[in-house]
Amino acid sequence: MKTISKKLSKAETEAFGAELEEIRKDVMAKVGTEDANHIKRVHKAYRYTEILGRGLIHFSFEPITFGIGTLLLAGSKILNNMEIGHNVMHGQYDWMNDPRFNSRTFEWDIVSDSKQWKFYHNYMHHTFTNVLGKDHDYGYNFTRLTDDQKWKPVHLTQMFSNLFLMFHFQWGVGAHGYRVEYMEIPKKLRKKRTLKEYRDVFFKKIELQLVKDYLFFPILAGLNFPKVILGNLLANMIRNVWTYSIIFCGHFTENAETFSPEEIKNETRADWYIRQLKGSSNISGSKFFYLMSGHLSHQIEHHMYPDVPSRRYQEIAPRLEAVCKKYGQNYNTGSFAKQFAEVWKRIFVYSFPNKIAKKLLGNVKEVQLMPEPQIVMVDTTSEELIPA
């Protein structure tokens, strides 16, 4: 896949990586009470909005109160999944020794099992970001997003299949987890019984979620149970649409690049940083938007530093963008509308064979080159540097 960033020499790449390590060191030295207070506040907000939302749904007598309750419950689920669940399970708050925020014990309000999610997301996706054939999150095994993927007739339907996924995203995330685990074990161990064992974990989580949202709380409402089922269904659907939109903007915008398994052989830490940068994209917005996106609005910073508390990404972003400018690397960012439109353009374009996709894309990428890097590499072996 073509890149709009400047190709760096080995020395420049290592220098780029060293500057990012320095940023990490500076930020990690500050992590402490402020970060602990932040996640505790968010946890309280999640609990209060859930209680208030469920209460309004249960006791509402007209559509407005019911609508507010549904929105509050949806907001609570989004906080649980995005700012708390996603970041806690990355181990960002393990140092607090608080079981509510520990990656080993946390379970979230979604049909995806946390252990299966940590395998395919924390390990597979973050290690092999945008590497075709290794990163199962790239297109989720059914969406074609680059000319490096083989076209099949089924891709003609991917606009419709993605619309369906958007409204049912938690089910896609949950089913994705056990399939990735199964596909990553050696072929000789892939048996029906093995697949069933992985699938049973997913089904157990489904059972718990269905009982909670569509049995336990509706029963508490007595004769009002249909209204509670509808409120929970709508809240889950709103959460699904939101999380799909944020997550797809993270890696599928126009200039988010892909890589082959051969390209990452002998990859250094600095090479890995470059790949995370080229394969990710940010969304600009307000502080509230950043919170409700779980700070995945800063997908680039998250992929550089997945274990750094997410509220620090806003602080890191200007420093990282300046380093990217210095080295002539594209810092992929834009408004939500722009990034989301680019995602759907990509889904549409690559639903067709390469010949048609190229005509639809034109030669835009070839003219959007980054300016020359502003770096000056110093030869440390030069005699001119040796003091007299």
The other form holds:
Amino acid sequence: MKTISKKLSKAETEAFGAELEEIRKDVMAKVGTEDANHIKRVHKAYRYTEILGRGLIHFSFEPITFGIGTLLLAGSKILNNMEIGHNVMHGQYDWMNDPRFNSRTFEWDIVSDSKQWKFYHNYMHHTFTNVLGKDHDYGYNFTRLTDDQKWKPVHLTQMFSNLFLMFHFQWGVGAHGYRVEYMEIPKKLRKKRTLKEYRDVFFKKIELQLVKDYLFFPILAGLNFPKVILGNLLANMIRNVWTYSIIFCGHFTENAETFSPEEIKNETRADWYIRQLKGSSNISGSKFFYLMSGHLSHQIEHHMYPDVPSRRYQEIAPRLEAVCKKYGQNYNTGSFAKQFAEVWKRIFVYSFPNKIAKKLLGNVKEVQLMPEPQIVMVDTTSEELIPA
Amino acid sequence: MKVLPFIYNSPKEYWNYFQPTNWLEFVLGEINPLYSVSTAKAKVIAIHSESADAKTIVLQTNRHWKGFQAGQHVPVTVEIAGRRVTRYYSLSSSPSAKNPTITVKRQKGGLVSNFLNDRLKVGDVIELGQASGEFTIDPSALPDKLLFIAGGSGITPIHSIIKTLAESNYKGQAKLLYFSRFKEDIIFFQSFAKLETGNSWLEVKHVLTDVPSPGYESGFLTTELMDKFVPDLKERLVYLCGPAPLQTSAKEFLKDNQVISELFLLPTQIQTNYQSSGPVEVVLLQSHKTVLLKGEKSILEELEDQGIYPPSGCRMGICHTCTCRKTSGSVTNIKDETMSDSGEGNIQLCLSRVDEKLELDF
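Alongside the form predicted on its own that was just displayed, please also present the structure of the form predicted together with its partner chain.
Once more the chain from above appears, this time first in line as the rest of the complex follows.
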């Protein structure tokens, strides 16, 4: 993968890392009442949209109210998964000491078990971001997105398999969890029994979710049950398509880079910051868009500071962008349409072997390097620094 | 039931997954912040100044609060800067009063005591736990002679007990020895004056430790003072509540007495000046994190210093909110300096100091 960011020297990297630590300190000092009020407000919105959505689906007699109810329920599920679930389970609100927003007890409205998710997402994905073979989120073990991944004939179908995944994303998220747990066991220790144990956790969650959406609520509607089943199905699907779209824009856009396990050996905290920056990409949009994306629109900020309350990413972004500019680092951002198109282009291009993929990429503009870093490294042993 | 095996095997777990209580709690809370399915909550209906730096907070509780016995304490949870914090306070009213009260003295650097004194308003809703504590009096077997020794905010449970005695037509004889720093620092001065005039069995003596004032005894607990005030000390049942130095010196005098005492340790007072030999690795199994802790403060505090926030409550070992499973390694109990074994077991994070490499199911 070619980089368009300037390669930084060791000292420059450390200085970059230090500036990011400074931002973190500044922001963490401000975390308090506002953040608590924010998550409580979102929680309230999630509860009300669910009540209203399910109520409208239940009592609707014509398509418009049914449609509004379905959209509200979908919105409720999106809020629950994105702005509440994802962020709470990162421990962003553990400091509140409120059992509703504690990463240890939170369980979300999706077929993925929260404990399995925390393992493969919080630990594996956030530690080994975009490291091929370690970060199982990179292509989710079936999509080829870079020339560093070996091509197999099955990749020819990845346009279709991804389209399928988009509509059933929650199943992908859930099934991914137990498989990552299993794959992380040393090969010798892997047994059918352990796989079954991991899978049962997933199956249990599936059962819980399916009964809720397709048995419990439909039964409440009596003979009107098909309507409720349809509404729930559509709401789940809208949520799936939305989360898929947001999440794929996070790491698979054109200039999001990958790394090899060798590259991250002896990585310092500052190196890790650089890798998070190079591997992630943002989406620009409105405040409402940020909220509905669970602030994953600020993927870069999220990867730098996964445990900082999400609404703070908006104020971090301009500062971070300025630091990136100063150090000649690419700050990957763009509109949703642009980023999403890039993702699909990548899925398409890399479904072919490298030779064809290169040709397809050939008509892309030459890779442009970012301008020279505008930093002056001060030699700390310089005499000028010693006060006279 | 092959179709739904998990629900069939654990229907209760499934029912909980629906979050019925959370939903009800939410809906009730939207109607009235005092309503709840199971949580005891209270609305502040009045706040009185009790001394230079103590306030009495009058509470209107909801039906989940089960009342208390005179002398007991209650966990109070408030939200400060978005964070829920819990501290224990003794109830200062008599149990028969319609609205229970707590009396809170400002502690130097204390988070909650200062918040309650400065920021709490009439109309605010706070969360309560159930009352507990052994610092109580048995109404069926009241002793003939009683002595109460209190210092500072230690007077609050004693105030409750004496008020209760007054209500129950106590026939014996009781004396109260109360140490305050200066005249304006005396808590319940008016209330005790009223109790003393209305009840011939009660005798109150105020002692000022820091700033002497005419008409008041000054100094600390001495043999002279004890001999003069309670010549019949040996015959009395003693209730003792106050700061640690007072309790230590009082217990010297009370070797032959039956003493019921209560010592509230503030979170900052539990810390010892223990010097550890160096940082120790602590593996957090669920979080997939390994952190280095110094072993100088409690594990709870050291984790918080690193930005990791385990659920916590009273921070003095009473409420068990921070209880956590330890799979290996040993810890020292800060309160009594005992060391745990290195096997599996539950530890209270607020009371444990790390000794050797730990693995926590957290």
